[in-house]
Each structure stands twice: as structure tokens, then as C-alpha cells.
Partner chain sequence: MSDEKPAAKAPAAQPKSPAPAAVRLESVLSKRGYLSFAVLLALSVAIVPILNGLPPDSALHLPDYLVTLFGKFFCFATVAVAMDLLWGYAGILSLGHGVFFALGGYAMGMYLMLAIGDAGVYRSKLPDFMVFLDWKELPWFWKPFDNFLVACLAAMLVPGLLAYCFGFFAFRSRIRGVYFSIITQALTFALMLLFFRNETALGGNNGLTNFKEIYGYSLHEQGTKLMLYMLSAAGLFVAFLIARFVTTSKAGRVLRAIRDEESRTMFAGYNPTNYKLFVYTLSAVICGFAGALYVPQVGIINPSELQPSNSIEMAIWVAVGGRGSLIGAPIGAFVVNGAKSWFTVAMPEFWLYVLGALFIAVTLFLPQGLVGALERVRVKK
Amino acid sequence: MPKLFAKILLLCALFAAFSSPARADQLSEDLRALNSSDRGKVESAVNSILARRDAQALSILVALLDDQLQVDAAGNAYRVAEDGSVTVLSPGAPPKPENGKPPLVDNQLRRTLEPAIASLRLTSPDKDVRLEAAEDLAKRRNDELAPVVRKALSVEKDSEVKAKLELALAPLDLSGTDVALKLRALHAIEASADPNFKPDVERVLERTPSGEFVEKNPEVRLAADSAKAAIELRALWFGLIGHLFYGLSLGSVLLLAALGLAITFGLMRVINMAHGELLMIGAYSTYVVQKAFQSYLPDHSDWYLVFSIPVAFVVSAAIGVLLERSVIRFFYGRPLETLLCTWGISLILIQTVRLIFGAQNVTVANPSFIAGGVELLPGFVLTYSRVAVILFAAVVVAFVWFMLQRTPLGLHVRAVTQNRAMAASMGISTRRVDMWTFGIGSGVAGLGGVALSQLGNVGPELGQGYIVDSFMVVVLGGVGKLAGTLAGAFGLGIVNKLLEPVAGAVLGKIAILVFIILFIQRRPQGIFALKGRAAEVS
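Return the coordinates for this one chain only, taking the form predicted together with the partner chain.
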């Protein structure tokens, strides 16, 4: 639709350049007449505009039909969309309508307008306009327009447009009796594989209660069968693509949640059950930053997200360092105690947040640049926020990788991980490395919180739902391997989303648990196994 609109505007400008002032005057008069309360006047004005058969007239009439037309006192036409954006349809008019009035369109007028516009568009010399119109008709399935479509079909040369027109006629043809038309309709449907036509095709294949086919002609039934198969195949593919995307999205959420854990658990062997709460704190930091922007910088409130990234990182990291210094460092080498102790910490963090922000969920709005989405395929909306989270996850992984592999701190971390005593005797302060590693792991969890805040509500129990899944990711991927965490997160995310439509969300979860247990049977060290002596460190 926007493409069509741009085309029309362009044409509009061209016509405007050539059209005479007299014609323009006539147009503004007609436009003013649209607002008249006299039905006859309105109708003759519409007919007069129709008679112009140019692009400007077309865009005005389309706007009229969409109930988005406004005409001001000077006779200038504007298209005012639902979100308030204004398109000027009369050349030379001021950018915004003054006292613009929307003409009323009643059903009778609509019945005149629709075929008229349809034929106007279908006879346009521009192939794209015709194609767009044909697609529109196929989607709208208005039987009343059938004569117009048939007429257009009889003169249409372009095969693409022709196919669409045939498709537009398909429902009507299928309910008719002409076998040739039926076959043509079914072939058109098969070629398009449009799921909207599935009920029409299925109707052809219906049986009477006594088991006989309603459709007597076997050839038609055969064509219907293959049309149905084509539709189903396409639906399957699209479903698969959709699930893959959602799996990718879930995978990146899991990855963000698990990445911090891969550092604290994978490298330091600290079982931090409060890890989920660090995610939650990251999300609440985003919320606080958003609030601050709303109060102090309302004009730039979209930028809160950018600022909340470092804030969340620092806040979570600070809390992580605090935890490490005050409690966790007493537990190195005693994982079960660490587990219980950090669980206690998580309870305290949850309750504190609850007392400060309330037990209710708070909402963090998407900034406008990642709000909304685009419907790539029927039934599959690519939301920008999910895309943003996937990209964000990639950036964070790159950050962590860089930190571990290319910085002195990373070098020290890896050294301490592999051989603590040796690292210490080489002059590395293992205590400081522990602190920094834990801080960074916690900070990364905070970044995960920022991402989570963009996908759903933020509440005190946000983190609890992620902790087990995160551990699963780390265990599945293989402890101490960043690549493993990556594979584990996306593997779990995609398998989860692919299983969901088949088995349902709950059974999917259980199936995954069973899968993990069975997987660990075969590869106890995770996807990326360490073998030999290195494996015995654990």
C-alpha cells in the first residue's frame, strides 16, 4: 500500500504540472461540493472527479473511500491518516488543513465508488498500479466488483496481473458451475498458495453426509487437491520460518540471560542463584532511567534506552561485586552452600525491589525507533524490538568475547580458571580477578535485563523464570565454553519454539528437560566437550 501511494503521489505531481488552472479550479469546486449535505451534489461531484481519470483524482477518491479525506474551505484535499499524519493531495496547498472537513461517505456512495476506483486502477497504464489493485481485489473479495474484474481480465496482457485477477475471481468462480472457470480458479489458487483461499478450496472437496462428493467432476477435485496441498505446504514453510524467528528471538533472550552465568558459573564455578535477580535489577534500572527521562528530558525520552544500557550494567555489576566481596568469596569450592546462600540473597533482593517499586509489574515502553513491526508474511509479524534484542545479544556476545580473549583482564581470568594456584604464583591477584569477573558476569546479566524490559513486563519475580533455563543453557552448552553457551541458547530457543506448536508449551518444556537429560547421557560435558585431563577439573 505505501508503495502504491508513493507512485500515486508521483503521478499526482506530474499531472499537477501539466494540468490547467481551469481544471484545478473545477477540482476544488468538486471537492468543496463533497462536503455538501445535498446527496445529488455530492454524487455529481464524485462523478466529476471520476471523469478526470488521473492519478490525483484516484488518490483523492481512495482517501475518500478510506474515510481519510479532508477538504478545507479553499477546496484543498488532504489525506489524514489515523495516526494524524497528513498528506497533501492538492498541489500548492498549505501543509496542514485549516478547518478541514471530512466528507461523509454512505453505503450507496461506497457502492458507486468501489467499482469505479477499481476500474480506474485496473485500467491504469502503470503495471504496478494495476498489480497493486489486483492484489487488493484478491484480498478484499468483493463479488460485486466481479464484472469490473472480468472486463479488466479480458484486456489484461501482463501475466502477473492476470494471475492476480484470476485469483480475485476465484471464490466466485468456484461457487459457480463453469468447469473451465473452476479449473482456472483452482490453478490460480495453487499458484498463489494463499492460505486465505483454503476454505474455498475445501468447499470444493466437501462430501455430502452419505459420503459422496459435492463436486462431481473428478478433474476439478484433483485440481482442488493439489491447490490445497500447495496452500498447506506454504503454510508449513511460513510457520517454520516464523517459529525459527521466534526461536532465534527466544534464543537470544536465553543467551543474554545465560551469558552472565556462563562467566560466573562457567569460569568461576560459582552457582549464583541470584543471577536471575541481577537480570531483574537490570530491567528495573531501565525502568528508572526511563522515568528519569520522562521527568527531566521528556523531549528526548526515546534516548532513555541508550542510557539505560551502561546504567544497568554498572548497577548490576556493582551489586555483583558487593555480593562477591561480602558473601560469595567465602564459598569458593563449596558449590552447594553457594547455591543455598545465593538463593537467600535472591529472596532478599526480590523483597527489597518489591518494597521499593511495589509488587505490581511496571511497564517499560519501547522507544519509538524499535516500536511496532512489519508484517513480512501473512500471520508473521517481525517486531522491531525482537530484532533489536537479537542484534543486542550479538553485540553483547562480541563484547564478552573481546573482554575474555583480547584484554589483560580476560587473560587473567582464563589463567585463574585453568589453574588458580599457578596463576597466583605468577603474581596474578586471584581475589581481584574473582571480583572483576563476577562483576562483569553480573553486569552482563544487567544487560540481559535491559533486553528483557523491552520484550515484556518488568516485575520483582522477573528473574525467577530465567534462572533454571539459564543453567540449562550453560550445562547443555558445556561449562566454561562461550561457544557452547551460544549453541546451547539458540539450540534450546529454537527447539523450544519448534516444539511448542506440536506439543504445546508445557509438554515442550518437559520434552526439552527429557532431551537435556538424555543428551547429557551421551555427552556429559555438554555440546563442546573438554576431553582428557582438562575435563577432570570440574
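Form predicted on its own, following the form predicted together with the partner chain:
One chain, no partners, no other molecules: that is all that follows.
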């Protein structure tokens, strides 16, 4: 008996050894047949590849359906993506196709391929492959594939995959007459709470012109009500999360715009109406670095954003120092004159940028590592660029905090802010502190321009839309207080985004302005007020 068993194992091994090359030769033959002009040969080749029912066959057929399959003269298969990247689908094949030819895929062949691929994926031994196929079928809603889905559902054992298959059949089942299938479909929709199925559920609850329900079965209507409520509840929660996310994003932009203003306004009491133009200069610095990378380092163009951060900071800081030394230092202690003076400077900067770059907006492209996003719900996309702006704002705040709290310059800035006369009597050069502080505040504004360049187009009047909001943030949070700037920026950003869906953009902005006016009347020092002698001197 043991000898007989050993002989059987030997025969199986020999069969596998001889059949494997035969299967490989047959696959090469089938692949070459895909390029045939004979429709019968092509369909026969597709059926032969499908009969293999393995991962390689699935990869080949999916590439064929996506119009990305190429077959060389030796019968090797390759997937060639739109960006030119090549994936070898035949083991042992050269890395790139030599004289590869894409098979012609017409509508008739697509109608053959779609159910074949769906069947192949739904019968895969890998649960993840089956689950992905079921989710794809639930999104595509192809009624022609219903027989394939029903057959897969009848043999599927995994509860997660079964739920997705039931969801894929839900629209078709709801349009039928079988009450059991309708209830199963509605329970599947309720469990998923997918907003894409809301129109299907609402059709179940439609009424005739006389006011009677189209659906006569009360149990089905009750299930439809429950499914609709689940969908609306999920949409409400995701809508709230979306508003909070966009509020954090707007708050981060306001924070970057107001952070430099909080430093200069808190120290020197200079009403800098040109602060928005420093944001614009940072954005245009990013644009210039991008163009330089595209011209001289095209293979590394994604890195332009990393290099634009120090460039924007230095350029904006240098312009800030130049303005402070040449104009602003002569107007200290005269707030009305500084307002008019810096307003004139803002007009000069806008016109200068127009002369250099033109009046039209310029585009700063997102690098590939922050391009795109994740769709958490229809209509709500978590964009990587906005997430990057939020993280960038956190880094900038940490940098400003470190500079103010852990450096000699920060110590001098805090001393001058609290009591300028006492700091001067202790040997601190207040004029030099003013210069460096104005430069750092301007540089931080330039960093805000880098962030803004990733959220929209860059134009000469970019900063005009943020100067008023920046002053609101500084005044609401408390002049010269970093914590107040944080609270003011994120508070205004989140409240603004929560009010927009309810009251509209204009009324929401008016409501915020009225709130700030009433709040400042009640608490003129802002959320975080200076205390003690600093408040007295102010």
C-alpha cells in the first residue's frame, strides 16, 4: 500500500511537471490569438484564458478590458499604463515588450469580458479579491451581471462579501415584485447607509397623484423608511465631519495669514495693511521656484515645494526688513499714519507684481505626494493638500513658539512687548528688535503664501482677501498672544464653515462680524488678554 501511494504521488508530480509547460505554451498561443482579426479566434482565446481561473488569467483579462494589454511576438503579456509604466504579466518575459501590439477591444468583446472577469473575481479563493469585486459591482450597477452576482451569492460563505453582493443586487431587487428580495435589499442598504442608494429607497416610498403609496406592502415601506433614516443620519454625520475638516483647513490658512501680523502688531502696534501682500509675495516665490525646477530639474520637479519654503520665508522677510527700515520705522506711535502708509505700500507691491508676472492668475501645481484625496462620502473628499496645509500650520506655529520662547531674540521680543521703556533701559536695542521682529513676521506671512498656493491660483490680489480676516483673528484672540491667535483662527474658521450651509456665505460672514463687534465691546482685550504691567503699558 505505501508503495502504491508513492507511485501515485510520483505520477502526479510528473503530470504537473509536463502539464505546466503545456499550459504556458497554450497561454502564449491564446495571447497571440487575441491579436487576430478573426472574432471567433479572439472569443475562443478569451474563453481559454478564462478557463485557467488563476491570478495570471485575471490580470491579463483586466488589462485587456482596460485597453492596457500588449502582446509581443513570443506571446508574452504586458500591462502598459497611461503614464508609460510597464507591468510584466508573463513570468520570465523581458522587462519591456518588443514590438508589442495592443489587441483591439470592441463593444461586443467588452460584453463578453465584463461577466467573465466578474465571475473570475467572485469565485477567487482570496476573500479580498471577492470583496473588492463585490464593492465594484455595487458601485457600477450593471444589471447584465445580475445572474453572475446571484450565482456567487448562493455559494458565498463570508458575511462581509455576502453583504456587498446583496448591495450590488439591491437596485434590481427593489424594482422587482418579490417581497423577500425587496426586504433583503433594503436591509443591505440600511446596513451600508450608502447615499448612492437614496434615490432607490425614495422610489419605494413614492405616492400616486391620489396620495396612495405605490408600494402596497407596509413591511417593505417600513424597511424603506428605516433605510432612508440610516442614510440621512450617516450623511449628517459625514457632513458635520466635512464642515469641521474644511473649518480646520480655513482656520489653518487664517492662522498662517494672521500669525506674522500678531507678532508685528503685538510688538509695534503697527497697523500693517500690506501684510496681505507679503502673503502674495510668498505665493509668487513658490511659483518662481516651481518654474525653476520645471526648467532646470524636471525629473525632480515635485521637490520644488520643499525648497520654496525657505525661499518664500527669506524673500518675504527681506522685503519686510526693507519696508521697516525705509518707511515704517518713521511712523511708530502714529497708528493712523501707519495704516495709510502701509495701504499705499500694498498698492505699490500689487502693481509691481502685475508688471513682473502680469495681471492674470498663475497656477502652482500640487506635487504628486499631496495631489488627490480620499472620497469618504459622495461630495466630501479629504484632499491631501488641505491635510498638508493643516500639518504645515502646526509646524509653523511650533517654529514661532520656539523662536519666541527659546531664543535670545524671542526673549527680547517678549521684553519689548511687555515694557518697551524698561527693556531699553536694560540695554536692549528696541529698534533692532523691531527690525528683526517685523522681518520674522513678514517671513511667516510668506510661509502662509506657500500654503495658499497649494489651495488655489495665485494672483496679484491674493492677499486682499485675507487682510481683514487676519486683523479679526488678531483682535479676537488678543493682541500679541500666540494662544489667542490659535483660538481666533480656528474658531473663526470652524464657525464660518458651520454657518455657511445654514445661512449662506454672505450672511454667515455678517453674523461673524456682528459677533466679533459685540465680543470686543464686552472684552476689548480679546480672548487671551495681556495681564499686569504689560496691560497697563498697552
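Superpose the two forms; the largest set of C-alphas matching within 1.5 Å is the rigid core. Positions refer to the first chain, counted from 1. All figures in this text were calculated on a predicted structure; none of them were measured in a lab.
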Exceeds or equals 2 Å, Cα of Ser368 between these two forms, core fit: yes
Threshold 2 Å Cα movement between these two forms at Lys291, rigid core reference: yes
Is_shifted Glu212 between these two forms (CA, 2 Å cut-off, rigid core): no
For Gly504, CA displacement between these two forms after the core is overlaid, in Å: 2.6
